[in-house]
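Next up: just one chain, as C-alpha cells, the form predicted alone.
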Amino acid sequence: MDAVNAGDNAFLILSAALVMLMTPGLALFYGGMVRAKNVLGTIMQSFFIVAVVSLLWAIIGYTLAFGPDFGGLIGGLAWLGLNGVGQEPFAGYAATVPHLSFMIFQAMFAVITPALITGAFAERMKFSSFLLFTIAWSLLVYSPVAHWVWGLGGWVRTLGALDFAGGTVVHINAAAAALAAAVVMGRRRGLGTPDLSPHNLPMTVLGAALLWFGWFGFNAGSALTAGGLAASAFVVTHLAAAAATVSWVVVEWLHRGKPTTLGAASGGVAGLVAITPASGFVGPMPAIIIGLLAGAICYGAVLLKWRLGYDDSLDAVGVHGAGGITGALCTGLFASVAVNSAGANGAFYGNPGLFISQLIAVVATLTYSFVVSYVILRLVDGTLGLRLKPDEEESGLDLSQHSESAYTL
C-alpha cells in the first residue's frame, strides 16, 4: 500500500480549503450586482449551497463521481455514504495522501458548480425551487459529468480529453445549466432600465479577489502532490487571469469609451475559467495567450446576450460558458508533455486528434447538461413553480423568501 506524503496531504487539504473559500467569493461577486432588495437572498444561495451539496456529496454523490465505473457513464454505489473511504490512499487517483482528503478535495468543486448556476436566475427564482434543482442538478448532471470525464473508466477520460481542474466538468457544465434557466425562467422585470444596476460593485470587486486567491487551490491543487506540476499549474493561473483582466479592460475601452470596474473583475474571472481545463498542461505563454483570448471572447459573449434576447443575469454563460469552452479548445492546441507527461501533446505539438477530443467533450457536456437542466427546470416549475409571484420580485428576494433586508438606514 501506499504510504501517505504528510507535505503532499497538507497542500491538498490547505487547496481544498481555499476552494472551499471561492463559494462565499463568489456569494459576494454575485450579490455586489444585484439590486439591493436582493443581495442577501443572493448570497443566501451560495453560502446554503456549501452546507447542502457538502451533504449530498457525503452521502451519494462522491461514489456516483467517482466510485466503481458503470458503464463508462457513473459510478457505482460501493463508496455510498463514504463507505470504504478512509485514511489510506486510493492509488487509482492519489496514492500520497489520505482517500478522504482526495474527496473533500473534490466536494469543494461539486460545491461551486452550482452556485455559479444562480447567476442566470438571480433575482426572481423561489428559494424552495433553487434548492430543489440544486439537488436534482447535483445528481443528475454534476456527478454524471465528473465521472465521465475524471472517474476510472469513465468515457471521455477514455477518448483521452484532457480537463486539468475542470473546464468541462465546472464550468461548462454549468453554463450549459445557466442556458437553460435564463430560457426557463424568463426575463426579469424592467430588464434594460438603470433600476437593474448593480448596488454594490465594491462587494463585487472583493468578491472577484476571493476568487482569484481561492482559484490557487482550484487549479495548483489539482495535481494533488507539492511538487513542480502544482507550480506550474499556480504560474499559468495567475497569469492568464492577469492577461484576460487586461485583455476585457482594452476591448470594452474601445468599444465603449471607458474601461470599467466590474469589466477589470470580470476579465479576471474569465481567464481564470479559460486557464482552468489548460492549467497543468499549458507553459506560461500558452496561458497568457488563453487570456487574452478569454477576456475578448467573454466581453463579446457576455453582449450577444442583448441580441439573442435571453435574460442571464449576471453573466454565468458569458463568462464561465464562453471562457470554458476557449479554455477548453485551447488545451487541444497548446498542451505539452514537456509540463505533464500524464498529458498529452496538442495540435501545435503534432497531434490534433486532442482538439477533437476536447471538441467532442465539450459538445457532449453542453448537450446532456443543458437537455437534462431543462427537463429538471420544467418539472420544478411543474411542482413548486420557479419563479417570484410579481409583488415578490418587486419586493426582493430579501424580504418576499427571507424576511430579512440587508441595509438598515
The other form holds:
Amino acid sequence: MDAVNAGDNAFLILSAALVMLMTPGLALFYGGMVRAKNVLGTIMQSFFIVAVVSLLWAIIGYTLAFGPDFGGLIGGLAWLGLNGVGQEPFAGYAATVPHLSFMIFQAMFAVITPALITGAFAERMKFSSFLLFTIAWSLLVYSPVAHWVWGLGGWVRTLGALDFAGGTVVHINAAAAALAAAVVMGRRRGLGTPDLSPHNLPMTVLGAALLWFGWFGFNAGSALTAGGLAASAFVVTHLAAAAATVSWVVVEWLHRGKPTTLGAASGGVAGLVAITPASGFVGPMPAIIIGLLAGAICYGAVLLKWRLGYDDSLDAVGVHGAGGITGALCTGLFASVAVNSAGANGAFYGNPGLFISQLIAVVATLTYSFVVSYVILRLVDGTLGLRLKPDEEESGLDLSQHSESAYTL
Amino acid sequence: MDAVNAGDNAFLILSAALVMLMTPGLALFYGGMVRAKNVLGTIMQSFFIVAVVSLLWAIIGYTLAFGPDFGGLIGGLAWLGLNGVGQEPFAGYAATVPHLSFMIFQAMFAVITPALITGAFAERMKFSSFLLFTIAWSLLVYSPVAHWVWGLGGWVRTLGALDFAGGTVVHINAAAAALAAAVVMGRRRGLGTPDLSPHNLPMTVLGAALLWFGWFGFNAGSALTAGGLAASAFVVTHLAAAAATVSWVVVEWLHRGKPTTLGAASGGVAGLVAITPASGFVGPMPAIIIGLLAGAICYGAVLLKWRLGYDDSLDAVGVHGAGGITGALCTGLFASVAVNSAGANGAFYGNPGLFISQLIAVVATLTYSFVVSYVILRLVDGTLGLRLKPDEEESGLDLSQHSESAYTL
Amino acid sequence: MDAVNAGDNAFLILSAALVMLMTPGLALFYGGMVRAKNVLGTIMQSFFIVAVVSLLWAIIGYTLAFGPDFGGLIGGLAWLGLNGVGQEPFAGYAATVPHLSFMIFQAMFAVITPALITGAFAERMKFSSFLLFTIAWSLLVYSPVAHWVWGLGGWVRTLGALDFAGGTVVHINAAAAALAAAVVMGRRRGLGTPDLSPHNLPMTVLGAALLWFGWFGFNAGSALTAGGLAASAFVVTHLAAAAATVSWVVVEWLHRGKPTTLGAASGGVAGLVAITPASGFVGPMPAIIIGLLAGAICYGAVLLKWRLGYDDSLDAVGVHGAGGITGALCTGLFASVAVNSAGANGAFYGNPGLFISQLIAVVATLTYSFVVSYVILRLVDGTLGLRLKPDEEESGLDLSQHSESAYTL
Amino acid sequence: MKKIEAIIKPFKLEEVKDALTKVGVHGMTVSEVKGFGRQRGHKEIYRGAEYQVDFVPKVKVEVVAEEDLAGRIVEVILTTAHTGKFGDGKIFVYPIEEVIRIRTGERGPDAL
Amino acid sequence: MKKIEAIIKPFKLEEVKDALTKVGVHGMTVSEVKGFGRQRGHKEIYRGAEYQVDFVPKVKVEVVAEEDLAGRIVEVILTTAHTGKFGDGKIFVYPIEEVIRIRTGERGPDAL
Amino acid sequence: MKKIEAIIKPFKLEEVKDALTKVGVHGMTVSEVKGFGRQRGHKEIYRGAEYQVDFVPKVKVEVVAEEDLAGRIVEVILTTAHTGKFGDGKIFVYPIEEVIRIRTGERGPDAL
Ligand SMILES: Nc1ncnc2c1ncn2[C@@H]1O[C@H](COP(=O)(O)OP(=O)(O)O)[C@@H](O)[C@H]1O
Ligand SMILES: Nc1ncnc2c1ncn2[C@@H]1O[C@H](COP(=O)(O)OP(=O)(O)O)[C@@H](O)[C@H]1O
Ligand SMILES: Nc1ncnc2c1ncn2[C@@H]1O[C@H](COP(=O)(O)OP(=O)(O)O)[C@@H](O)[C@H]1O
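To complete the pair, please output the form predicted in complex with a further copy of the same chain; the form predicted alone was given just before.
Now the complete complex, all chains and molecules, led by this one.
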C-alpha cells in the first residue's frame, strides 16, 4: 500500500475546494450577464448542478469515468457507489493521496463541465428540461469522454494525446454541447437590442475573479502532488490568464475604440481555458503566447456568432470552444519534456506527432459531444419541451420557473 | 516535543482561513434575506463578531474552553492571554501542528457560532444590546459547551458522545440560543406580508457558496491532519450538502409547485449542518442519507415556525437546530470505526449505546444553551433594552443604528 | 540541490492563490465606495493591474527586484523572462519550495501594490493615463523598493530593517504614491456633498472580507514554510485585524455617535496593514496592541485629509500610509527573537537600534516613492493628460472610459 | 374624471391599496419617489465625515377615477395613510381629459 | 398643449419609442412604475411560504405635445403597445399650461 | 395652485433644491426618470457588440405651489438647472385642483 503524503493530500483536498468554488463563481459570472429577471434562474442552474452531478458522480459517474477500462471507451462498475474507493491511495491515478481525494477532486470537474453549457441556453430553458438534459449529459457524454482522455486504458490517453487539466474533457466537451444547445433552442426574443444588456457587471467580474482563483486548484491541483510541477502549472495558469486579459482588451480597444471591463473578465477566462490542457507541459513564455493568442481568438469567435446566427447567449462556444481548441492544439506545439518528463515534446520541440494526436482528440471530442448532446436535446424537446412559453420568457426565469424575485431594492 | 508536520500544518492553517471566510459568507447569506434597509446592520453583526469574539477568544475564551479541566465543566485559566500557547504542538489536542494553529482554528468556530444566532433576531435588535449579548454568550455559553464536548476531561467527551466538527457545540448550541432570542424579541412588524421579502437573493446564494467552500475547512480541517480521514470528511461533507440541496428542492417542488433558488441554498446549508458532527465518522453513502433527511426535515422545521408563532427571522432554529439534531443523532446511527478508528460504532453497526450518548449530548446542549441565553437576553432587555423603537424598525437598522445607507444606485 | 517539501510548497502555492484573490477583493472594496457610474472603471483598474503587472513581473520586474544585486539598489537581469527560474528551489530566498513558487508568490505582492494606489485617484483618471502610470510605477518604484528591502544585498535589508510581509514595500510605498496622485490630480467635483456617497457598501464589506481572507496568505505565506512561524504570523494577523476593527468602530462611535459598518471594514483593513511588517516578529498580545493603535490612528489620519484639502478619495493614504507607518515603527518596538530567531529584538526588548533602522526604511520609502511617483504623474499629465474632462467626470468612468453600464436593474 | 395622486410613507402602501380596492378602485400605478418637506431627513456617516441627507423615501400612488369616486378615494387615503407624524404626505387632485384602455381601445370611464 | 401619459408593458418600450419618433415626437420621459389592475400579479415562494405579489412592473411614458399631434400619439401608442392581453395598460391625457426649455428659455410649442 | 414639474440633469438636483427652498418652497417630490430628446444617448459595448442607448438619466422634480409663487419657481429652476448644453431639460406647468395634507387634513394652500 502506498503511503499518503500529508503535503500532497493537503494540496489536493484544498485544490478540490478551490475547484468547487468555481461553479458558484461561474453562476455569478453568468448571472451578471443576464437580465435581472433571469438572474436567479441562471444561478440556480449552476448551483443545482453542484448538487445533482456530485451525487451522480459518487453513485455511478466516477466508476464510469475512472473504473476498470472496457475497450478504451468506458469504465466498468467496480467502484459503483464508491465501493472500494477509500482512504488509501489508488496508485494508478495518484500514489500519494487517498483515493477519495482523487475522486472528489475529479468530481468538481464533472460538476463544472455541464455548468459551462448553461451559458448557451441562458434565459430561455425550462428548469425541468434543463435538469433532465444535465443528468443525461453527465452520464452519456462527460463520463465517457473523461474515460477516453484520463481513464487508465482510455483510447485518447493511449493514443498519447495530452490534456493536463481538461482542455478537451471540460472545455471543448462543454462547448460542443453548448453549440448543439444554441442551435436547438433558437434565439432569445429581443436579441440584438440593448434590452438584453447584462444587468450587473460587477457580479460578472466577481464571478471571473472566483473562477481565476479556483482555476489555480484546477490546473495546479491536476499535478496531484505539491512539487515543482504544481508550481509550474500554477505559474503558467496565471500568466496565460494575464496575457489573454490584455490581448482581449487591446483587440477590443482597437476594434471598438474602448477597453471594456467585461472584455477584461472574458479575456481572463479565455486565457484560463486555453492554458488548461497545456498547464502541466509548457513553460512561462509559451504560456504567455498561448494567452495572447487565446484572448484575440476568442474575441473573434464571440463575434462570429452574430454572423452565423445562433444565440450562444453567454458565449460558451466562443470562449470555451475557441479557447479550448487553441489550448489543445498549442499543447501539441509547445509541450516540452523539460517541463514535465511524464509528458511529451510538441511540434516546436521536434515532435509533430503530438500535434496530430491533439487534433484527433479535439475532433473526436467535438464530434461525439455535439452529436450525443444534439440527440439528448431533441429527445427532451420532444417529451418535456425545452423552451419557455413566450410569456414565461417575458416574465423571466425567476418568476416563471422558481416563483422568486432576485431583488427588492 | 512533537515535531510540526508541514503538510498537516499547511492544511490546518489554510482550513482556518477557510473557516474564517464562513462568517462573512454568513453575513451575505443572511444579508440577502433581509430588507434593503437592514442589510448593513445584518452584515455588521456577523462582521463585528469576527473582531470581538476573536479578541475574547485569545484573551480568555480559549483557555476556558480548552484549558486544564475543572470538573468536566470548564477549562482553567492556564492559557489566559494565550500564555504558553506557542509554535510547538500541544499533543493533547494535535500532535503535529503548532498549538497556535489549533487555537486559531478553534477561534473561527467560536466566531461563527454566535453569528449564526443573529438570524433569529434579524431586523429588530439594538446594536449595543446585540454586542452585550454576544460577549456574554460567548463566555457563558460557548466556552463551557465547547469544553464539555471537545476539551480534555469535558464531561460529554468523557461520556463518549461524538461531535466531529461542531454539531452540538456550534449548531445546536446556536439554535437553542436563537430560539430563546426569537421568543424574547417578539415578531417583526409586518410579518407575513410580501413587504418582508428578501432584498437580494443572489447575495444569499453567494453567501451559501462561501459557506459551502469554507465548510470544507470546518469539517475536513477538524481531522487536524491531512491524511485519509481529512479526505473522507471532505467527501462526506460535499455529498451530504449535495443530497440536502436536492431533497429540500424536491420537497418544496412537491409542496409548493416550484423548485426555488433560496431552497437550494438553504438545503445546501442544512446538509452541511447535519453532516458536521458525523463528518469524521461516516462513509459516503450514509452521508447521502443524512443529507437527504436533513433537507426534508429542515424544510419542515422551517414551516413549523408559522404554526408556533415565533419569528425566527432567517431560520436559525429551523436550519441549524433541526439540521444539527438530525446530524448528531444520525452520528449515533451511522458512525463506524471502519471510517475512523478513534471514533466508535453507531447503532447500525451494533452499538446502540452511542445513540444514547448522542441524545444526552443534544439534550444537555439544548437545555443549557436555551436557559442561559434566555436569562442573558432578559437581563440585557431589562438594562439596555433589546428591541428597536417602532420608528427605528421602520427606518431600518442601517440608518437607525449605523447612520448608513447600503445602496445608492 | 535542495529538495522541495510538499507541505511547504502546498502552503506557499495556496497562499499565492489567496493573495491573488486580494486584488479583486480590493476592486470590490473600492468599487463599493464609489458612485454607481464609476464602479466598473474602479474595478477595472485593479483587475487590469492583475493582468498587466503579472506580465511585467515575469518579463522583467522579478529580476529587477530579486535578481543579483547591483549596489544594494536594484537587481540585475539574470532572470529576465524568468530565465533560470525553475522547479528547483533557489535557497537564497526559499530553500524548500520551487523557485517558481517564490516568484509567483512575490508576483501577487507586485500586483496589489499599484492597485492600492488607485484609491487615491478614484472617479477621475483617464484609463490610458492610469495604465501608463501603473507600468512606469511598477518598474521605477516597486521593483527597486522591493529590492532594497527584500532582495539579497538590498541596502535596507543589509541595514537590518525588518519588513515581514510588506509594510514598507507594499503599504507605505503605495501610500506615498497615492499622496502624490491625490495632490497632482486635484479634487473631484462635488466633493463634500452626499452626492459622493458610496453606492454599494455590502460590496465594500465583501471586498474587505476577501482582503482579510487573502491576507492570511500574504502574511503567513511570507514565512515561506508551513511551520510554527507561519502559525504565529497567521494568529497575529487575525488578532491585529480584529483589534483594529474594534478600535476604529469604538472611536467613531465616540466621535460621531454611531458605530458604522464601513468603519468596521476600514478598521479591519487598517489592522491588517499595520500588522503586515510585524507579522513574523511579534507575539499575540503585541499584535492586539498594534491593532488597537492602528484602528484609532488610521481613523484620525482619514479625517486629516479634510483639513489638508487633498482628495484621497478612498483613503489610500489614510489607511495604508498611516497603518503602514504604525506597523513598521511598532515592529521596531515589539519585535522579539523569541518569536522569530531570524528576526531581531525591538526597542521594548532592549534593542532601540531596530527602531532607528525601521525609521530609516520608512523615510526612505516615503521619500523615494513620493518623488518618483510625482515625476511620473507630471510627465503623464503633460503628455496624455491625467484627468477626465468635466462632462466625462459627470457621466462617469464606466460610460466615458469603457462604454459600459454596471447595472440595469 | 380626476387623477388622485398621493405621496405616502412606503410602509403604508399595502394598507392603502387594500382600502382602495375595497371602495371599488380597480387599478392604480405606484412609483418610488424621494420627498423633501417638513419631515427632516437624516444624517449619514462615512469614515467619520457626516452628511445631511434631506430626501426621504416615499411612495407615489396614482389613481384615475370618476368624479364621484374621487372624494371617497381621498377620504380613504386620508384615513389609512395617516399616522399623525411629519411626513405622512400629501394628496393632489388633478383634472384629466381622457382615459383609454390600450387592450380594448375603450375610452372614458369604461377604460378604468 | 397636452400631456399624454401611457402605462405600458416594459418590453414594449423600444417599439413605442421608435413609433413615436416616426410621427414626429422629439422628446419623452420614461419611468419605471408598478401597476395594479386586472392583470393578476404572481405568487412568490420563500422557504415554503407563499406570498401574493399584486404589483406588476410597468413603464410610464410621458410625452408633452401640441394639441394636433396628441391624437396621433394616442393612436400610435394604442397600436404599438397592444398585445390584447390583460395589463396592456392605459393612456391618460392631461391639460398642460406651460412648457419651457431650460437650455434656451423658449416657451410653448417651441420648447418641445 | 399649480404643479411645476421639471426634468433636469441629476447633478443639478442639490443646487435646484437649495435655490427653491430659498424662495420659500417647503416641499417637493423627486424621482429618477430616463429622458429621450435632443441630447444624444451613448453607445455601449458588450463583448465587441455595440448598442445605442437612447435614454439618458434625468431627475424629475415636482413642486406644487400657489399661483403667485409659481412664476418665481420657474425662474429659479431656469437659472439653476441651466448649463446651456443639450439635455438641460424642460419645465412643465400643470393645473391642479386640490391639495390635502394627510397628517392634518388641511386643504388648499395651507396644505403646502
Ligand atoms: N409642495 C410640495 N410639492 C410636492 N410635493 C410635496 C410638497 N410638499 C410636500 N411634498 C411631498 O410630501 C411629503 C410629505 O411632506 P412633509 O412636509 O414632510 O410632511 P407633512 O405633509 O406631513 O407636513 C414630502 O416628503 C414630499 O414628497
Ligand atoms: N384607475 C387607474 N389609475 C391609474 N392607473 C391604472 C388604473 N387602472 C389601471 N392602471 C394602470 O394600468 C395598468 C394595466 O391595467 P390592467 O387593469 O392590469 O389591464 P388592462 O387595462 O389591460 O385591463 C395597471 O397595471 C396600472 O399600472
Ligand atoms: N416632449 C417631451 N415630453 C416629455 N418630456 C420631454 C419632451 N421633450 C424632452 N423631454 C425631456 O426633457 C429632457 C431634455 O430634452 P432634450 O431634448 O434632450 O434637451 P433640450 O430640452 O435641452 O433641448 C429629455 O431627456 C426628456 O426627459
